[in-house]
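Below, in structure tokens: the form predicted on its own, a single chain.
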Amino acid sequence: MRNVIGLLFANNSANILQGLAFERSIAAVPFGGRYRLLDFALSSMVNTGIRTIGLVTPRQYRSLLDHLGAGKEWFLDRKTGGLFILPGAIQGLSAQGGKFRLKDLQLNIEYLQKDFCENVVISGCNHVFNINYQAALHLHASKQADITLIYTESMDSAAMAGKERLSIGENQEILSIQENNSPETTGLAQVYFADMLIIRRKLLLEIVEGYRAIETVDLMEAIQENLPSLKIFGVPFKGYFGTINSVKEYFDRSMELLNPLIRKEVLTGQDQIHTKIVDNPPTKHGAHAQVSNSLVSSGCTIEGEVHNSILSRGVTVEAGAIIRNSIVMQKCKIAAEANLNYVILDKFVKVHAGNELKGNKNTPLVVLKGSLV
């Protein structure tokens, strides 16, 4: 697709998922067992075509790019176009909100101009969703669209937080964009940006031009101010659309891929996800291995119990050990008569024998990197 280019913005605030992200971004979460929460936001603009595409990375980028190094699983790895890393250029703002800083545009503006694509299709990294942007990038153009707005409908405004809430007319056209403030269910369906839109790429220079001047802009701040002289329309998105904006949604999209119709949706449809691939030997189970409704992935050696439960790469399970309803990123170790139950392990974590580790389901334990226990 060579009239349009992506750009995918990695560097959103860390603080969401406590522990999970001290020594790397949000967007560098291990998720599924195989997967990064970049991948969803990569893989969908690679499965429509875009075959340029630029990464704006923060200040903890040395696990995103070890995951996707030349970028060949994403078929980025081109003599023309491909993958392009961007710095972030405000890493003392990490904190603060804001999607898409203008200033990190600012910074990297020669991708923009080097280029001269006519639309530039922009996204997060923080969501788990599959979406093909081709009907999107259709009405854009039918509609002769200065910038589309992809949007969500969610009767759920707690775990919208820091989405936009969107009015849309009857010709699909913007009238409203507002800040989500309520942290309370209304039982009613309201439509929220998804953190994903397609705007002309002059027009978008012309914005970050024009901003220069202000130090912490965002992008969508800027078009609600300029709303009424802008052609701006909707497109929604139906599919499955995961919000991570905690610990324990991390924790519920997770478990939610155990459900075969949204892994199958999100995961192994039509448009498949990319990740890294790593050549590991099958996982091996015991003859008293006991595995029920489980993502397990290669690597891992079993001998005790997992139940309703996520396993990463390399993973070993002694005999004796049991775990249920929990995440075990890639090589843990769990020993023998261990216990765990709600519980998220980060990497090569070690649980000496016979200890428990419990949490529930509203409140997971987080156990960090590297950590023995």
Contents of the next structure:
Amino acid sequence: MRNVIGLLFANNSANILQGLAFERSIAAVPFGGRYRLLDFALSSMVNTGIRTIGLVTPRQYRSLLDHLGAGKEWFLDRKTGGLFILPGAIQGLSAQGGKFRLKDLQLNIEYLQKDFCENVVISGCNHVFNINYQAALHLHASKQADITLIYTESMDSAAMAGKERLSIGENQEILSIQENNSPETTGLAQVYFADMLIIRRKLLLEIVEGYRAIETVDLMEAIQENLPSLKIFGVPFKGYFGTINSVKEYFDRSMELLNPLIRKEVLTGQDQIHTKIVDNPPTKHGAHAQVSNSLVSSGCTIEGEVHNSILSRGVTVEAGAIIRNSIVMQKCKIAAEANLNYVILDKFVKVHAGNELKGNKNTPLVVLKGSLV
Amino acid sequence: MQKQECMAMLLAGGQGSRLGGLTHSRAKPAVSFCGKYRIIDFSLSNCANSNINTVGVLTQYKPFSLNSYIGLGSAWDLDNPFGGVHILPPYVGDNEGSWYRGTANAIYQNLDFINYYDPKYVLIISGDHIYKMNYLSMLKFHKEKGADITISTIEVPWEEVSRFGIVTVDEDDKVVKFTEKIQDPESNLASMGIYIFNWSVLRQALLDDAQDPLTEDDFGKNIIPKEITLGKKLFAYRFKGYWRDVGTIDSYYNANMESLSGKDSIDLFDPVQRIFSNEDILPPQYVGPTAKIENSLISNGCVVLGEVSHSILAPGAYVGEGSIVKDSILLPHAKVHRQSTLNRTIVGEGAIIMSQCSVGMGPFSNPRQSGITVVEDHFVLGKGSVIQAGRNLNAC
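The block above covers the form predicted on its own; next, return the form predicted together with its partner chain.
Next comes the full complex, and the chain you just saw is listed first.
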């Protein structure tokens, strides 16, 4: 895979997850116990064999860099290639959203200039998926495409808010790219851009150069504008594609991991999702622990009850505490007789003895990092 | 290269034949312990926590699993530019070359290696003990006493003294006598197989030992008693804390189970003296809707659908629906399919118990190896089998 490099945009900081993305970008939001969201996009590239990956950082990148380090857990501490941190353009722009902002690439143009590779795989970091790009790269090469967009089919157009709707011709060529402005569900499967694409490196350099004068253009806008003059194809991704646009969706996607089929597809298949290693001991289930239908990370101490929930590393659940339908992040302490239902606890939250926290299925209660409740 | 004050030589070549099926495919230090660990993690983590950065690991018996596990030592932060972990297998020289004939001979054959680093002190440890120790405290004692050799010791119950090398000391903790595994010794101060030598003393002792036609090339049997008779200054460092030799199925099983009881065991949850390991990245454990787990340690990547009580599950272990795993140890990626019952059983790495088996069943009157059943690595036990307690299930 020496002729492909990766480019990850980890700087989408849209304020859609209440407090969860308050001090971190969405890419750095903990997910599924021991992962962060960007692990899925990053591992997908690594599992494809890509060993040079640039990562555009968000404004608040402490937690992201703490997680990544030198990229060792993703085998990216290389002499040739490896992980490149690309500081994103931030001041004043963060509120404007955008997927793949050309401004960010202008600032980091050396990353694209100094490599000799043919193609660049670009991906967002806000979704739950496990893809191997081999098939898409193969099609990209055989069609001699300028750009190949990876798409997913969905009947739920609300979940695909912000995703471009594609129409595709007989030979897999892209006929049009439209904003998805109609959130009502039609009952028909539609084709949506999955925030992953392959582009010729030289073309990308031309686009970045060509739009240098305009501050806020997004790569997708540039592609849309030049659609007629480019050879653009689409490749379907038929696997699990979890979108996260709200706290409810974050909650639902998390809970879907309790489904063994989805877990197998995303986490335990041929290509594994890599993440930071923390060297915790195994989890201790005490004499009166009752755990059912839950994902539990290492280093937890459980004396109480945990049902239909996801526990991150190092969580303590004291005797008599009951956790149902909840997501509990790293190193939270749930004291005796506390009762949680439909709650998302960010890291380091302490719930005092006997307290009850309750959300509901559609609006889970979010408790901010480090809170004492 | 930065000169090291103290380097470690870690003896990891033993076969560990008393661990039966657990060491058929790997050396004892590479045997899984307490869920996610392997036995050698404790010695290597102690080195890392004691800031001893140069470690020679002497391997011989079935070293593949051990070598690949240790790698560059990065899992223990021991991959550093001025030392690091070095795997030292036996090798062939210009006109000689042989297997390591004993603990002393193994070090003797690697004198060049120690020479290269030319330390002031050499710490000799073994890769098959479970304990947490700061070797620097022992080194401090060694220097304060002006010792030539310091032996780390621990008081053991009198009824077990015949299993150990026993040290007799005077009122200043100077060693006056060392006896290896005899009945009715004079003291209950047991050698832990951990020594600090002044490098010059070690070098001379090994050169002399190599010339001795009657030697068994063993530190406990030959080197230490000889150095006492030569009038060298040997001192006994008294270690207080948890220490277990896991050389037999019985002691291996008990040391694992002690970690469940909490008190008087190795503290794995201690955030300061941490035990590191080279772990695979596996998803969090999944506990099924009808699962029941009590008083157990469960690792990453496990799937538990049945009942697990007072047991330890290593990474990637699987317990199927309706199965009951009691007082047992499942090693990495061991699988117990549905409706099987396990009692006091150690299931080896990648071994599979098919459905409706009963393993570790009575009659219990005086069974072998305290009624502990061992299923060897990668063994497949057919559907519906009934296995009596105390058996070893081997592939060959």
